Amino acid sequence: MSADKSGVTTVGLRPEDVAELRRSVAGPVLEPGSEEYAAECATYNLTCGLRPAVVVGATSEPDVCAAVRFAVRHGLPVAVKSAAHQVVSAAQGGLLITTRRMQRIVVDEQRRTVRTEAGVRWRDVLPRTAELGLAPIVGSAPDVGVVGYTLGGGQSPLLGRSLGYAADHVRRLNMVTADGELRRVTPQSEPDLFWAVLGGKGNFGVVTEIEFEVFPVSRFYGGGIYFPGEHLAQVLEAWRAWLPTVGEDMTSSIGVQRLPDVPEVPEPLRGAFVIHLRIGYLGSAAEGAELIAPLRASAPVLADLVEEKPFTAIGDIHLDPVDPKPYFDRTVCLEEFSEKTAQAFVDLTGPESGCTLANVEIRALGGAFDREPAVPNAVPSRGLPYVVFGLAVGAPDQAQPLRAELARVMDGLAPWTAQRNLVNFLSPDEATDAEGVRQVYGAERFDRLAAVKKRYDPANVFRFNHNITPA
């Protein structure tokens, strides 16, 4: 094994090996050093680069089968990339399969289902389902990939508290396992694999197609309200007291944000320290306005963007950034958000804290997030009422102080922190070993996942992830 001029670790692939791979797939086969390779390996988080030994741009399920078989024959571990919003490893020395060319979407209005191939993003699905008055369980950022989001659970800021995780409503998966075989995975055909993949993320193979339920929802009342940051304590207390009074058709979160001073951010928010209260409500606008009146009155308002919206505007709830940027992040789940927890949160992130993080948000879960679906899956976060996500924006040369600030804030919440976590929120710095992954899932669930891993991927071919090691 050696490194070429680009710094990519190679594995002794001969030109004739790569030529063989090119003959076996319809999509491009890319090697380090070319502009096409760099573009194919591009990620959303610019601090998490991908440096595989070779890339296959899959166009179909046969391409994926051929790529996996080639990788196994040549002793290469396999990574998979769609939108690349969650990259755990650089895939150094491995084979990367990219799925962005696999874009088929089929909406079945009668069955209320959607089938998508592996490269589809939610932004592509939303207009198709909206035409029929239907809605998928999509997350806060419609720019992410459908498959990766769903395999990690899929937490929606609008439908989750009433319908559960996106993974709870999957009907079928097509996937290529480590033996290079394409499998149709359903609760009836391969129940253990179906259970494990939904929540187990990318540990068990390459999902090439997914079929899931959609629901008759066409609009919502929601968006964000911005308050000056110095009022954090009173907004948090109002929110904490308000949460037990609302039903499962209301979902909310609070972000403590230090916004950049850039033209893309409108006044009066540009460069400001703010509280971003997010609202997603399925009832009428009149009912929603009445419900959130105590929150609107909790502090002076800088900007109020909560209104009646079409479901396709679900991204307006969080207004997550779309363009790639360099950042570091950490996540914890909380077992409670008491008065003491809220005070600690203010001390760690508020106006006197010295906090430099771009965003620290707390999302209220509960409701259907806590209920087992009709067909159980491996999603490990049921019963956890809150998730806290911290984001530090900066280049790799700032890694040490940014990670230290993330640690200060997240470790400061330790008295209320659970060991389990939301898989989709995990960063490359979290659950970095087998024990860490075991804690995320809980011992019983992890042991079952490891047994399924041993059956379908005994050599741990799919290991560029928060890895579930074979039992």
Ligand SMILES: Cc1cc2nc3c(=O)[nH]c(=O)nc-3n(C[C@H](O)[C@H](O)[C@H](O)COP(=O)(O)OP(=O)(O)OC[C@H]3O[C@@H](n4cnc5c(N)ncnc54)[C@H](O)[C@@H]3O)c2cc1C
The other form holds:
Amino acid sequence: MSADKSGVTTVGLRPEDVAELRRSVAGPVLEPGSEEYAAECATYNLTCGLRPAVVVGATSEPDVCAAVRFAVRHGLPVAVKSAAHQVVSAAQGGLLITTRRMQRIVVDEQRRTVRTEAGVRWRDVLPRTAELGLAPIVGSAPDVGVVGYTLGGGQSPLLGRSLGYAADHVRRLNMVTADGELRRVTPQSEPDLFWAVLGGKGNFGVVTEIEFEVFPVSRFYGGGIYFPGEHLAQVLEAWRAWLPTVGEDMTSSIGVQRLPDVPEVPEPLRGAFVIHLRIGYLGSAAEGAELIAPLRASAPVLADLVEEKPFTAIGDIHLDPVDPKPYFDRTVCLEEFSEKTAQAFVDLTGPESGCTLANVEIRALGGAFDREPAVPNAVPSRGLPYVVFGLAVGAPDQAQPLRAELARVMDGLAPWTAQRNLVNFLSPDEATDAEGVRQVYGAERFDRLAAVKKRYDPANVFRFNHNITPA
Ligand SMILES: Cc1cc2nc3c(=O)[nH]c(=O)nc-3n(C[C@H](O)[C@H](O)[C@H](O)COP(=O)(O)OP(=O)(O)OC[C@H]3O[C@@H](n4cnc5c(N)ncnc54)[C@H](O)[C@@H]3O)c2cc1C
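Switching conditions: you have the form predicted alone, so give me the form predicted in complex with the named molecule.
Every chain and every other molecule in the complex is listed next, the one we just looked at coming first.
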């Protein structure tokens, strides 16, 4: 028996313990050393390896209950992995529950709701809702998991400015808390837990099922326009002047990208330094074209991919990379994007900057992102008008220079940076201690979260995350 640095006691697992676990679950129980274990621990970010003491491939709610009860009985902290797009801890010495076998999706056309099990990704939901002319509040990458995305807020590059965060439209969750109980969590049944888990993410238990609203949207006008990177200052200036003129049905962002010189990237973008303007518009194509005309005219165009699209093509707006790769990332929210901020952005990332980051993107939020939902939740980024995300691609042996470059760019924006942040974009390098997490949520929200944590997870069983320590 030993105590790790956060004080949680961990116990070495004996063969008979593992045998007991195997008897109690229907899914596979995997230990280090096997190929199945390595496959089950695979992550999207290849710098974030998972090394738990044992993995349970959950197939159902009873499997999750049994795994959590076993972990608590044996002093193992619990991690959960769905689509692995935000692994922030190796989960060393812990029990990892993987949810990819839990794939049920139920669409209720009358009530305009969808229920999914914990392993479902947005790409699995989209065709099911599209056949009924409905759409969920999905993010830029349909490959991410529904549950992780939604518990972290869920910021959509198409529906967010008019409908708010995905978390704002959750009706119900089933979740297994640290006592091993399966709870049906609604605003009526468990008001504090409902508030906390929507924004507080994996800190309160393992969500096995989530029910959320969907909306009658079947198409959009959008995609990306690429400009040569040398024109960054003028594109940013045009965007800044244009943003206050558009409504909540228009969402946009700009990525400053150094694209890789690989065959998958088509000419003339291959290996190029580009500005990637992203547009997601819910009105007609004709209105959209008129609205974005000043942006199209702001610089010579390398490639224009903005057009009428079915909702299922939402991934085309950002064209996020799909294949796993090694990377480091950081995120800040900005209080404003003034002329001076834009100038700093150009100085830090533009043609003369020497910037080596693969992508530095700024998303405009606002609109419904700022409004409190009908049932309040713990999403902390409300009222922050912009989020900036920096991405440095490279293997762990390049960690030092890549992190330094990320720090140069992100810290350079410090005069405009808020302390609160977007939970979904936090990397393993951010909010690494209690004070950092407190800043992400703001003191008052954090204190309430810590009080709910104390009630539902006093021993901090769920701590392989941006950890809210029990009050
Ligand atoms: C390319 C890319 C694009 C993205 N675009 C957007 C975007 O547009 N908008 C946005 O809001 N976010 C975006 N994200 C962030 C994404 O929503 C989060 O990283 C999300 O957590 C991913 O969920 P996952 O299942 O893929 O990850 P996982 O690594 O499997 O899970 C991440 C965390 O979510 C929690 N979690 C997952 N499943 C459960 C569960 N069943 N019960 C309890 N907790 C659980 C846990 O804390 C877990 O550690 C993007 C991420 C990437 C990599």
